[in-house]
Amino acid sequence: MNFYISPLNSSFHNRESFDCGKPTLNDYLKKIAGQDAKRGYSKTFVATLDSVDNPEVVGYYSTSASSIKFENIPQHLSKKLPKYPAPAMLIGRLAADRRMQGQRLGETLLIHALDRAVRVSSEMAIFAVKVDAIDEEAKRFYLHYGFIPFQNKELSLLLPMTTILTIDKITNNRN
């Protein structure tokens, strides 16, 4: 399945039918998401099938800058740091459709995001992409892409750029 993911605008973008199962996700790209872009709070990506010129989203994340207090951080990724927080890109929330998922658009979102922090991280130090789960099942998802457990918040996870820019530099690699 080919899934499109280009910038949100509201006034092409349809978002009304969109239902991940998850209200405040939906409510999120619904009625926030499009104040947040003009407000400079977070970027919000979406998805759709088939082509550019589709407006029906099928699935979407958000992003805006971040830190990582000090003390978050995993101590096995600390020992060299300074102690103070640490830059990151904040994944705000992502979320698939309900008649997606099983299509691995969440996978397809989340590649795209850590994609967009390569490109950021060229121009803009960034230490981490920093997610906050909704809930253990989101939590799940993210740990099996190798995100790492905060040391003191349970459902927040950090993915360090070091191994995001690893993986890139593999799959760049085998092109």
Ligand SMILES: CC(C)(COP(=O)(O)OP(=O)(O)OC[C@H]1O[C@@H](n2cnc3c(N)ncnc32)[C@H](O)[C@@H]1OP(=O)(O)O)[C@@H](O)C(=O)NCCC(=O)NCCS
Second form
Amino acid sequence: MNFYISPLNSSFHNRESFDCGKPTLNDYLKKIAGQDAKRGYSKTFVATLDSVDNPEVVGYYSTSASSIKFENIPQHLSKKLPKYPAPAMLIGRLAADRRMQGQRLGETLLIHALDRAVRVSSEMAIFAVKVDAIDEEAKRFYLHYGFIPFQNKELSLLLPMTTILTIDKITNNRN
Ligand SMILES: CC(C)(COP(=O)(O)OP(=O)(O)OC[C@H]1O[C@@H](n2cnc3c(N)ncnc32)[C@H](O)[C@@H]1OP(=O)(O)O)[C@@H](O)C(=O)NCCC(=O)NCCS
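Form predicted in complex with the ligand structure, per the form predicted alone context:
Below is the whole assembly, all chains and molecules, this chain first.
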């Protein structure tokens, strides 16, 4: 399956039939993502099948600048860090349409978002990519990719930039 990822264009992309199985994530894509982009609150990138000229959205992720409180950074990572918030890129939402689930679209979206974090980090310091999982099932997806749960916050996880830089699929994308 060939997936193409491009910035959400509200007047072009068709999101009506999108269904990832989680109503909050469906509604965000259909009703809020475009507004949030205009407000400067998040940017949404959508996946389409076969070409960027296909308007039918089958997956998406959204990103924002963020930070992680010092007390939420697991102790094994925070030992040498200053005691103020660490800069982060947030993947606020990430979802694959049910018809595509199990065909590596989730992974494609995640790797694309992590690759974006690497590129952004060349201009703006990013200590880690942060995710807020919508539930325990979503949390297991991120754990599968090495994300580390926050200290004292059940559904938030982080992946340090130093780890992201060692992921083969990321380095391959950049070469
Ligand atoms: C979670 C989600 C993004 C996964 O997407 P997907 O396209 O079905 O997953 P992929 O086919 O890319 O799976 C890649 C790998 O992740 C694993 N995986 C997928 N979902 C998983 C889950 N919930 N828990 C643990 N592992 C998971 C797959 O088994 C596969 O493993 P492998 O590398 O050993 O083969 C998708 O199921 C989804 O959109 N769910 C609803 C929304 C949601 O929960 N989003 C999460 C962020 S809030």
